[in-house]
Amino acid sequence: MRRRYPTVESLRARARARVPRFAFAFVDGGANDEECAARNATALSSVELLPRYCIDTKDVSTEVELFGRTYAAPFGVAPMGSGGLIWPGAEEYLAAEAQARNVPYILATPANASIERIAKIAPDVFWFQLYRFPKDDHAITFDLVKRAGDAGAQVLVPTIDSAGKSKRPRDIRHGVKVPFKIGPKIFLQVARSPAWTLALRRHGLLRTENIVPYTEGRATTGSTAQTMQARASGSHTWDELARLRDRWKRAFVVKGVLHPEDAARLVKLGVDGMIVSNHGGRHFDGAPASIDMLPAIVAEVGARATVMIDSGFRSGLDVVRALALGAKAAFMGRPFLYGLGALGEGGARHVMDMMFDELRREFQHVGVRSVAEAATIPARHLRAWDLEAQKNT
């Protein structure tokens, strides 16, 4: 497997050929012209690290402490809605592998596995990503929070960068919509993907499992997705985040931060950490690359909160770039889904092996032996935003 699929891009190519086109398009695509998604990749590749040599790095440690718990690596599995679309059972496979390898796993609200199910599979590494449901004074929002707390989620992760519905041309072209309809084109794609179809038969039709208790009538693929679409709405307001902070007694991390002033306000609100993110380019195509905003946010709040990042990460080297610029951890989503699409259940293990191996290798190449030392790597980042300089021009 390592010879045939040595990179995330090789897994992506295999997944594209193996799963239905609509499923691959949903995972691979972004908003509008997909410029933000491309910007993430370009920005990461532009960050240069200055290595030091003549250092004994045979005893490299990739461990990191986040919110009082030691994890095996400074990366984790990002939240991904409808992960089962690219491979049925995706969330369960990824959660099990994250538990086995001791890395954080963030379950998305619109996942195809429930809070309670994932909590049983990954009790030590389970974080829950929360969307906003404003109807009836957030009855669903706060019930999801209660369920996550009762299930033992380590961290609550409200997401703020979903201000509205995004336009995704690839989804439109391939008929990915709510309610999802299986017409002749979709049926033909499924028929051409026998391994995917067998996996679907084993796991059953996909539902938005966390929404099942709030769906009127029979909870089906269509009804749960429709309920999610109809009830979830917009970005958490500052007042709502304060109410959530008051209710949640464990680590509280806000995802989707791009502006340093928002980061500073979150610290005043009492968050424990934040994830710098543009949602992988899936919502607002005009957003800057997450890595380009990271230094400004670290400078603003890095001494007062745990700053993490996602969007566009594809390799161990990308993770090291984020550590050098001040992040405590980086999360990735698409690489794990490409792995599942390419290899089925074993794809989760393959990508995890790849990331651990690359991370250790890059630590050795750059001359550091720990995550703490990685924060001292000299980095050249010419694309980084400088808001103060912009104010003075």
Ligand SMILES: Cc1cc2nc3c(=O)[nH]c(=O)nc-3n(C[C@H](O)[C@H](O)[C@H](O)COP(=O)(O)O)c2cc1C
The other form holds:
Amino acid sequence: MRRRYPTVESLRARARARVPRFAFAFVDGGANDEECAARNATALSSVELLPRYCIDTKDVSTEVELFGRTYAAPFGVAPMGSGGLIWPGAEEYLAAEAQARNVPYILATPANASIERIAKIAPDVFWFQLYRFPKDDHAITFDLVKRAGDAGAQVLVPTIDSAGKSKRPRDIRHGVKVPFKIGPKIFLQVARSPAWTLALRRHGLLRTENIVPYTEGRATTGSTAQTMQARASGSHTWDELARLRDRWKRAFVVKGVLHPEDAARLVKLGVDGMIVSNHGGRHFDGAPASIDMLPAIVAEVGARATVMIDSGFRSGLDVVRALALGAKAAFMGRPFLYGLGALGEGGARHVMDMMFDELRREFQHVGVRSVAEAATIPARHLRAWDLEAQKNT
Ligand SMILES: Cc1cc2nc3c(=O)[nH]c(=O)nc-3n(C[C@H](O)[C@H](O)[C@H](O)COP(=O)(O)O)c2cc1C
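To complete the pair, please output the form predicted together with the named molecule; the form predicted on its own was given just before.
Full assembly next; the chain just shown is listed first.
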């Protein structure tokens, strides 16, 4: 496998050929013209790291401490809704692999597996991502928080960058709809993907499992997705975040931060950490690359909160770039789903193997032996945003 699929890009190409077109489009696509998604990649590859040599790097540790727990690597699985579309059972496979490898796994609110199920599969590494359900004074939101707490989620991760509904032209073109319906166009795509179809038959329905208790009547694939679509909306407001912070006694990490002043306000509100993110370019196409905002956010709050990042990370080298620029960890979304789409269940393990292997190699190349040392690597990042300087021009 290493020889046939040595990179995330090779897995992406294989997944594209193996899963129905609508499923690949849903995972791979971005908002509008997909410029933000492209910007993430360009920005990451433009960060240069200056290596130091003549250092004994035989013993490298990739361990990192996050919120009082030691994980095996400074990367993790980002939350992804409807992961089962690219490979039925995606959430279970990824959670099991994250638990086996001791890296964080963030379950998304609209995932195809429930909080309670994932807590059983990944009890030590399970974080829960939270969307906003404003109706009835946030009854569903608070019930999800209670369920995550009861199930033992280590970290609560409210996402704030989903203020509006996104427009993804590829989804529109390929017939991705909520609730999902198999019309003639989709039927043809499914018929051309026998391995995927078999996996779906083995797995059964792809419901938005966390929403099952909140549907009125029968909880079908359509009704759970529809309830999610109808009830979830907007960005958690400052007041709502304060209420959530009050209720949640364990680590509290806000995802989708781009502005350093929002980062500062979150610290005042009492968050433990944040994930600098533009949602992988899936929501707002005009957003800067998250890596381009990282230095300003680290300068603003890095001493007071754990700053992490995602969006566009595709290699161990990308993770080292983020560490050098002050992040404590980087999350990856699509790479894990490409792995599953390309290889089925074994894809989760393959992507983990690749990331651990690359991370160790890159540590050796730049001459560091730990995540703490990686934070000292000299990095040149000419595209980084500097809001102060921009104000004065
Ligand atoms: C298929 C898919 C579904 C996603 N669903 C969610 C979600 O439900 N909640 C959320 O906070 N982020 C969601 N995201 C965004 C990811 O958490 C993450 O920010 C993004 O994928 C990172 O970029 P990358 O895919 O380039 O690694 C989703 C991403 C993908 C690819």
